[in-house]
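First, one chain by itself: the form predicted on its own, in structure tokens.
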Amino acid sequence: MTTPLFYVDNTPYSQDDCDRIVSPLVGSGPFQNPASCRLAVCLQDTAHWLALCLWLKPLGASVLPIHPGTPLQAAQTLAKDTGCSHLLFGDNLRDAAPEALEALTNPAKGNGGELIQLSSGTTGKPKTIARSWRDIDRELTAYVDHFTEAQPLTPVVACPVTHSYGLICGVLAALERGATPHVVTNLNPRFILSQLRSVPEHLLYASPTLVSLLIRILPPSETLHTVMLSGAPLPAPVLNQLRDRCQRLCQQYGCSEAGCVALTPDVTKPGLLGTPLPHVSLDAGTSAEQPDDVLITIKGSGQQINTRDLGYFDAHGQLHFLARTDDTINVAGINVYPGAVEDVYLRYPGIREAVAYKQADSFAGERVCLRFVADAVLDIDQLKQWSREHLSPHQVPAFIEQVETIPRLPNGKVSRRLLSEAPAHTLAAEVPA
């Protein structure tokens, strides 16, 4: 039997399988000259998407992967907005025929092809980011060389492989180190646990929300092997809970423009992002007391990226995250980092979610506000008193509101900016100074 190249759920796919999947496309339509092709792809069958991507990448084609849950009209709009010449939409490559598009933009074509991505950040407004496959190959080499702890592990990718985190770090990095990634598309938590049990020495790529859910249903006698976190660092109580249920908890940090730029194989405290990968250089503050914007410079191209994250390096050269620059709250000249406030409230019995954000204040310039979700209705007066015993005066929220849910953007992120713009009448309880 031919060695599997990757698994999707329980099905193995070899290189021969991938060749058969893409064979109907070879030499047809836009694929007569793949290097000139700028193709949007929205396929329900994950194996067909991966086979297509692995075929087109070395041929120098430019590809925009679109999440399989995207409706046709929305996929067409995304494809046109990003300058794609064709759209492949359907269940799989047997059913999907390339649809020629009249692009709304005419982007410069990258030499050697590009991976086109959409980044929504915290604003929810899509932004087109095109990275050359050459740059991605440099990131892959740096990622594999830097993350040696992953070498004996089997990646289990329980996140979209149409996104750079799942595709580059989960699938392509696994193939780079000679491993066979297991891609999970059935996101039933019990199915994912069964997949993890089938490969005891696993490296799980998943969203923090999904990892937290898996931990909650994991029997007390079991632990996960290795878990990678990405995105905004977790609050301290959540991080500590995960550390107790994993043999190893890792954190990686990056952005759509540069990919993964820092990684730690052992995240021991909130905000720890690890040491920089060798394909980039990073600038940040020199201590927690003197943080600065995290600036990325991609070696080779010289491209500079201001992440608008506030961070610093410690004495061991490890990067730490404090807050998004835009989210930092300046109370009468003193910086308040939302994560530091949220960590405290998440220790209060019954509180499951807490989001601190800012609003303008005529006296202090800005003031701290808080929304939280709890298992039961809490006494706000008691919470106010407790706040003063556990926070510095400038950190104590001026407004506290208990809500049923924290509103999130379509990408699942919380926008503190939108919370800041919420009408004042939605804020229920004011804490006297």
Second form
Amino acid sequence: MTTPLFYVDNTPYSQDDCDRIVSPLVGSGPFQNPASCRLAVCLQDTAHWLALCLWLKPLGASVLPIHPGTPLQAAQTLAKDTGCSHLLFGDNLRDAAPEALEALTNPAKGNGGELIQLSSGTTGKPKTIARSWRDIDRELTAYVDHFTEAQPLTPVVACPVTHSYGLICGVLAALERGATPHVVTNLNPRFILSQLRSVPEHLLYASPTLVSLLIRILPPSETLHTVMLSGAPLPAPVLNQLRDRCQRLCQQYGCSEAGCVALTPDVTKPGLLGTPLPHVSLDAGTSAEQPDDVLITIKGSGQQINTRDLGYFDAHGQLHFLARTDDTINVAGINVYPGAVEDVYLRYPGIREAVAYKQADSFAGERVCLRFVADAVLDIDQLKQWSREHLSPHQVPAFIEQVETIPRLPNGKVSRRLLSEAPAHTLAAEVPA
Amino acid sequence: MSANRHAAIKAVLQQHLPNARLSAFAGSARLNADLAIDSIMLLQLIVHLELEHGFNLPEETLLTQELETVDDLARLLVANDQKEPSL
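Having seen the form predicted on its own, could you give me the form predicted in complex with the partner chain?
Now the complete complex, all chains and molecules, led by this one.
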């Protein structure tokens, strides 16, 4: 019995198992010349996807992973839109045969192969982002060198491994440091807890929503070991709740084009993103009072990316996030960051969710608006009075509304831009009573 | 007992998941196709059933194949009495 390379749920997979999984494909069809193949993959069986990915990466093939559960027609469209020559669709590699596609675009051949991703984009149509495996290898080296706290830990990956976060930071980084990642596809919360208990020194990769749900059913006597957060920084009360139930809470920050660019092994306050990884250089503001767009320069290629996130470096060289640049509210020349306003309201008894967004105002330029969800109907006048006592004058919302639910995009994110653009009464009408 | 479970599921949807299509609620209703419950909402549903209604999904239960309808979920739920081993 050879040592496992990775686990999927309770099943170990060794290199031999992976070789066996991909054997039906070796030397056939597009795999006669893997370096010139651009393949879309949508497989239900996560172990088969990982075995395929690990086989194709060193061969220099280009791959577009598609989230399992995507319908065939949607997968075909994604594959064609991103210039793939073939689609592998099915339960696993025993059943799926590569289907040749008429590509709509003829992308420039990536040197040494690429990982093709679709950025989630909170603005509109998803964007195709292709990163060379060589860039990804540089990120992996940088990630492992930077994140030394992960060295003795076993990653438990309870997020999709068809996306960069789970695939690169979860699975590939684990393999890079010689660890055995445990990929969890059965999202039954008790099952995930049992997986975490089976590897006491775990490093959990999961969405903040999943982590919050897990700690609610975690017995009071137990804590999680190490948890990684990514994406938009959490509101203060949620962050503090998580910090109480984990031995170590980390936060990483990045984008689809550059991967992870900053990381802190100890997120002590909302918005803290940590120090930059060595494969990039970052520019941002110089203090909380003088923030600026976070600009990423990838050292290998020189590629520059404006994240449209507003941030700054503190005196210790730690990067802090303030807001999406587009969400920042300019009230008579003073910047108001939605997160700062929301954190104050989340301390008000009964308020469960709060979103601050902007609305144009002919006098002030922009004004702060607030929409919140609470356990009971709250007295808005009383809340307004409280607001004046707890916020600086330009932060006080011009408009406050209690709603049943805050509309979210299909990816679960709140779009402050959409809230800003839709008149209040349309939004209220969309909310089911 | 089963009526209890159905009532608990419905109560959680009503109270915590306003985006679910409650008007289509029935034992045979499919969680995703009929009630518009996605994977994160399903997790929320399970956690609320455990915390507020005393039912849980045992850890060996798979969330994928065998769980399609409200009846499936009700059948898989067990009462929260047996203690979990902890580490």
